[in-house]
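Next comes just one chain, in structure tokens: the form predicted on its own.
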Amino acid sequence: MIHTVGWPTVRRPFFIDTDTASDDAVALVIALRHPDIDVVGIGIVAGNVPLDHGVQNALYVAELCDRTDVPVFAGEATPLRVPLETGQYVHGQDGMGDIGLPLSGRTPADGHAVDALLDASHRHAGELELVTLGPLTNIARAVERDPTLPDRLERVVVMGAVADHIGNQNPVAEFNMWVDPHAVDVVLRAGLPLEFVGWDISRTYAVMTPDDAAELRAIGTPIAEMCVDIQRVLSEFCATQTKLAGFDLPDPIAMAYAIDPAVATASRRLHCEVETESPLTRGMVVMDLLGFTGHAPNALVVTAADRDRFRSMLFAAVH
């Protein structure tokens, strides 16, 4: 469990929206085990895996963390307009590395993830921090249903996009944005207090080399072992497709930043728009780096991070 000297004693309310697969699971561990964070709900969206898989994976992680008190809600099973295309080729058919974990038989909380988010925004009005780790379908549905939602959210930290426009789904788009680009468009236009942590941050500052992974697993707790073992399929993908020196952890570094903004060492306020139609660039979040559009910024974009600070948070969380 993490113990941090000098941080506030009042626990900050987080609502996490996720498409739970192998990196999302590690991000959930970081949040669920942090003493200063009160995870008031977890919403599940289809993305990395179909909705039912994501629900079971989140419930498994909560149980492993001894946090079955945190409600997990099923949300949207399909994107707004396009067919669902999952990332199971990256994370395994079960999303958790296909290592034989018991990922069935658990029951989510009653109700829909969109309703749960809106309810939480009223209970914690002005204080709730929303962290999204998957496609933005649930968030788009929430703001469509209640356009005043942005007024009640303190922050919205989004794992998605790429500030350098080098993608992992097509040449310029990151997976979460690509899965449901129309939802991204709704979210970008909604007036939400958006903060993007992109895949560029992950592949630059959150790659776990084989030595890093061995050190993490050697901590020896069931949580530490899970956090490494479930990356089995992802490790193969990173070696052969994204050409990284190990497996990277985009959702965990986004969660670390959400908890401790000092994880970011540089950021910029930018105007962002998303491409929804082009087959070549679908899901590209276009960031107006030079101000060509003349539009006011609608998001804070993290452009550099502190790898050591992130790594320390990750290792502390699994003890």
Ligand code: BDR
Second form
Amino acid sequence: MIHTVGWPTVRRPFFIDTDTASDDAVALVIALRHPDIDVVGIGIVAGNVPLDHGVQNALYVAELCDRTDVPVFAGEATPLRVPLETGQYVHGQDGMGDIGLPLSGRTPADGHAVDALLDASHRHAGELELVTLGPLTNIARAVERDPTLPDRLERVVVMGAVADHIGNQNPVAEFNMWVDPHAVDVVLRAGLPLEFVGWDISRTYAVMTPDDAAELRAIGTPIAEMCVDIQRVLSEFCATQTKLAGFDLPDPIAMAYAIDPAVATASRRLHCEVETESPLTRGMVVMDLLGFTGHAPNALVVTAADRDRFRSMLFAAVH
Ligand code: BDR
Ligand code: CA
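Since the structure above is the form predicted on its own, I would like to see how the form predicted in complex with beta-D-ribofuranose looks, so please show that one next.
First the chain shown before, then all remaining chains and molecules of the complex.
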């Protein structure tokens, strides 16, 4: 979007699709509090947590950000073909670290997340930027219902996959892609303007060490404290399973890139396909790094990022 001195800033319309748990919550904070971004809707999908938990978590975050004007829509409760298997062992039973937050009793907007996305794509045709932070079930349903959706989207930033093919759900698959691989297949074939920010980017550029977390929390606002405290269960998972030096923030760095593409310092256009059947490699997004398939690229893949730029956006958001 062009910003011209003397003219009012035109805010960019974002629609966010999320399985709201602890890192999604931080990504929502970054978007909801950014002056250049107009979050026109939030769709919820089952993934990290069952659908109802995701709805309540997103409504809680919007309220904490004083953004109850942003509609939150419930979407798909199960993947297209496989049973739902959540990430509650990663983010807590409530998805928000099980720290006792009041995560019930709020009411989502009327209507379904898929309809809300399609409506927003008409209202903001050619300008809408879709950011997905969870499994792609709602997006697959949307393009199945209306194959012209890609024509109306400016871009689709997907937190998902791994460009180095080191997985966090099985040896080669990232969680969001693994939960609903058939939805990934639909999305990859739909002609959408896809931009992937994978878990490799999070693991490399978005790990918050205990010192980073303390510095963030010391900002002292309720939002800053929430952003750190809800990572309690995730921190244990990162220490024991993914062996990181702190907790990582995949959805927040994807959101930071969506808002400011300069967060990416390298990217490649690649042909991507997903494995849907193999129990060993389910959810692996195979990126044709050496051009074996001869197929034209169907996605831009971020391969390196600017950690400091991401950190600045995160810290600015929680003040
Ligand atoms: C992704 O999976 C979830 O656990 C996170 O919210 C993020 O969207 C990282 O692989
Ligand atoms: Ca997520």
